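Single chain ahead, written as structure tokens, the form predicted alone.
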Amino acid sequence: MAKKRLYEVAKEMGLPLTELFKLLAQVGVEKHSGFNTLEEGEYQALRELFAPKPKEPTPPAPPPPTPAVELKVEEKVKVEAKKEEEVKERAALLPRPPVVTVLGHVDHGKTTLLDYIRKSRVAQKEVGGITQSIGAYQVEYNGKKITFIDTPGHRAFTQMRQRGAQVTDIAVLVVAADDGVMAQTKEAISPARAANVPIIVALNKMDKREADPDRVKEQLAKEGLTPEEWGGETIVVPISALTGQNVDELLEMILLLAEMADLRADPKKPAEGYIIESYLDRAKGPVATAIIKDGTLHERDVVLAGTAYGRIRTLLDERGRPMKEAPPGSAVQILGLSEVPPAGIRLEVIGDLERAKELASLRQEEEREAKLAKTKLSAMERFQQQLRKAQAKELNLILKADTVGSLEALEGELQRLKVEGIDLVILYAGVGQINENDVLLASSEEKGAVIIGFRVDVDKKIGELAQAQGVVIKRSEIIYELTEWVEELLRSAVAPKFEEVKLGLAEVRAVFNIPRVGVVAGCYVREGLVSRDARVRVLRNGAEVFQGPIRSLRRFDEDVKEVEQGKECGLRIENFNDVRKGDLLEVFILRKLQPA
């Protein structure tokens, strides 16, 4: 038998993907992927399996179990019917089409390859175009729906991610056979692999006759990509966007990728999605173009995008003709909000006008004293803030340099950094001065990300933008002056151990309750000192009820910075009322631990 691929095998047999895909691992054949092929004897051991078994004898039943036995199969028996349950819970879902965003280098053919499935596959038993263009477009191969998202490429994929958009389910890049792994491939790839969607490569223009395949799946290995056919787990898809070679096999492809996630939807749910496109018409006002990723869109449906809020007007398809409800996994036009909502806010059902009105409000508020923090703080401060506020284990880079010799240089140096509970993460490195799409790779990352720019220069409109979005940049001529300071971050993002100092041990032997100022505990210090920078572990009948900063410390009527052993004071424990005659108090201070 000749070697098949599973995807192959899969259909021969009538299973689902990832059912085959247990029955090799009950033979020992661990496969991951539809393109993997099948050797001959692992189809006959499959074979095998498949083939009917005689039926055993039924046998005895077993002796009743004790009681510490029968304890645990009970536990066994419903942890199997909980999992039986999620089983039937997911079983009962639909499946829904995948969402795919095309990306790519801007010449390499993205929008052909767009234009020629549109073309082709769109509404196959309809009479003319697209009428007009709301951002993304379903096709129809072998039955079964794929919705493509019609955008400016990996900007637009980027801002999305941005704000923690997960709108794409599948990415198609785009590399041309003649041309290779260019600049913006890589700036492509960056994103995608970020957001953890899985990765098509269509290799367009194999219709050429400088086309190189071998060339570029050499260049696609060295970043990340190795192809299946070499061992590595990317689809590679030879084809021509402009003859349409191969472009059913792309289809497939982006199909079975949906069936090993195997993408459901509740249809009977309220919708949630995303916008991915917005603008103000000013004879329609306000108009976006959604995602639904689950639940069903109706029309007169009360809905919430960020501060943008409305009861829906007109639902419309991509031909622009009205439609009173949008199904999971398809692409909608809303029209009926209060204003214009941007790409990547997540879209949702609310149901009633007022509450929606309110939540949109307190969004607004939300954004203002948000933008008012921001002005306070440096970008640097807010950048470290956030990294703690994460307690964050790696630290992303971006990585500019003026040459590649540089660029290496920059990495290899960086590598060499070691911090304990930290790890450095260079999301993307590249040539060339620092750019938009630097900045907005950076500020969609979670944890946010640092640009670091070697003998490389940022022009005045690309600070303003990283300025605005948070995001930190340094840059320098020296590598060096580059690596300290990174170092330096990295220390800096690690949360700081203490250890504990004892200064002395305070007894309450009177509670004053004082109008407008609170509880005042009135203490004998016997032993060490009271100090008005330390905290106080407070003890009861030898158990810690309370522990917390000082918040003030008097001597008679003074305010004063310590009482020493054996004399009087009155103190007050921030957020703590419930002191009581007899309590112990512990003083002690907390000391920063120089790292190793």
Given for the second form:
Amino acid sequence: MAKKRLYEVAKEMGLPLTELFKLLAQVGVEKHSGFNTLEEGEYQALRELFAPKPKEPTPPAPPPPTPAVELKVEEKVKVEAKKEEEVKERAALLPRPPVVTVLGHVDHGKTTLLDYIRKSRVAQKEVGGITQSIGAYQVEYNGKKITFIDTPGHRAFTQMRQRGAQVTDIAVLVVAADDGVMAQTKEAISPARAANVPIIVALNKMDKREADPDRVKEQLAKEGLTPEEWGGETIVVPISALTGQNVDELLEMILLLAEMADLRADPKKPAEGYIIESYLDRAKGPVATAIIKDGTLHERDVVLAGTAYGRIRTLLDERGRPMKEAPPGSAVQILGLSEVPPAGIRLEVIGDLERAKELASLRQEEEREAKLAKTKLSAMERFQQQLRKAQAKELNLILKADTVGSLEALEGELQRLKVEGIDLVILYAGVGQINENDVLLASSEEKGAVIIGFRVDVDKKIGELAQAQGVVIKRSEIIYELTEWVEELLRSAVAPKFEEVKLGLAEVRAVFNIPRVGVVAGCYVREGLVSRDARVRVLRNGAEVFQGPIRSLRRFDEDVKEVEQGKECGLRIENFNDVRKGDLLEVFILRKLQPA
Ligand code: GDP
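Moving on from the form predicted alone, please list the structure of the form predicted in complex with guanosine-5'-diphosphate (GDP).
The complete assembly is shown below, putting the previous chain first.
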């Protein structure tokens, strides 16, 4: 046995997965995202721990511990007790349904799959079925619920991430078995990975004669999604969204991943969630769909979402039926907001209406100011400022080129760039025009990202979107123009370093306190020169007492630029009046170092 599926192990041991995780933690195997198989060694360790052990003779009682040891034990007990508390707190939370997004290349069957699941799992119980989509729906399988976001495509996904919304718990990547991994398949993988959302692959259109699952699995492995059966960790379920073949297995695997992610929430808390869709209805006013991630949303609750607020007038489920409350993991339509909130924005319950109104107007003010500040700087200046402010160690790039060959050439050239203190990270590299996705991916990155286009175009709409999102796009037909630009950007991002260049040394021979002017040091230049534009370090008995720029330099009552060795001068130091006879002044300038 090379690897064993976790849920098989759980089945074999007669344990729920959550219990299995606890046991695994005891043998030092921690849960992580995409974790669904056990290595042979891990499996053995687990079995060993639970195999009946031969009885050992009772060891002699240990000697009483010394006080020092006792203290350590006490500390340990405290830490353990704290851990226990956390476990207990977590145990008090109840499992909630997973929120699933369907991603994939155009025409690979996302809509067909979402429709099939909705029809087969929801509509059969409801005469007439769902009349209108609210952006999400919930299905039940084996007595467990799954919430599907009904806007297929990673556009919605990326747009939400851009606002920092972690709406999705699991991503289903639909790949047509006849067509294989395509540009948008790859594009969908990066945001899901970046958001640390587990990916499950639905290998669709298996009913077609041209279906070639092995070829697709190979392509998936190349993208870092090695199928389980090939020793990887990615669950790949062959399905047909058209006939419904194996869709149940897909639902089962989604529930398995959800169980492994141990999604929990506290239904007693006030609701927290995200807006996933919204519009203005002439009759009803602003209408918004929210996914509740934690807590329960009640009818008549006061909510705040961005700058929209209000007491909920009506809560509707996906079938347009009024509901009293929306539990964790559910999707719900809200009526009664003051304005239409954008998708991806957080929704919170606020104590009272007045307070919500106040917070909304504070936010409005903030947004207005941020907008003003934005228009003053170009996108490039803002990006550089952001990099410097964050003391960024990385510069994120998204590369687009006209052909695979030019893309490789560009990547190769960029990889040769080296600027100390900052690394290049290529978030995504693809062939084709710069599109909306690239812009959204760039703006969803916390540290930002720039888009580099080599021999590709940007259409007007995308250019405007980039500008609105503050995303910098650089494109050219010449590769070196691009690499030079990136190098310049890297250098500008690194905080400049300075080196001291010594100019001279002066000795304070007298101090004059001149009314309304301040303290003037009468100096003799012992070495080099003193320049009006230099800085001085004041040394007293060999130790530095102050450092700062020269404020004025005079010779015989005349302002001068420089005074050379062997001559005398009067000198004032900026912000320093405590200069004394006998002090030595080291004169130097700071020179900006070009980063290596
Ligand atoms: P989307 O762009 O990813 O949402 O793709 P659609 O769901 O619109 O599907 C694109 C086309 O593929 C439609 O004509 C579907 O009928 C077809 N299609 C989707 N799933 C399957 C499948 O499992 N088998 C077959 N034969 N066709 C499918």
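Take the two forms, superpose them, and find the largest set of C-alpha atoms that agree within 1.5 Å; that set is the rigid core. Remember, predicted model here, so these are calculated numbers, not experimental data. Numbering follows the first chain given and starts at 1.
Taking the rigid core as fixed, one finds a CA shift for residue 504 of 2 Å or more between these two forms.
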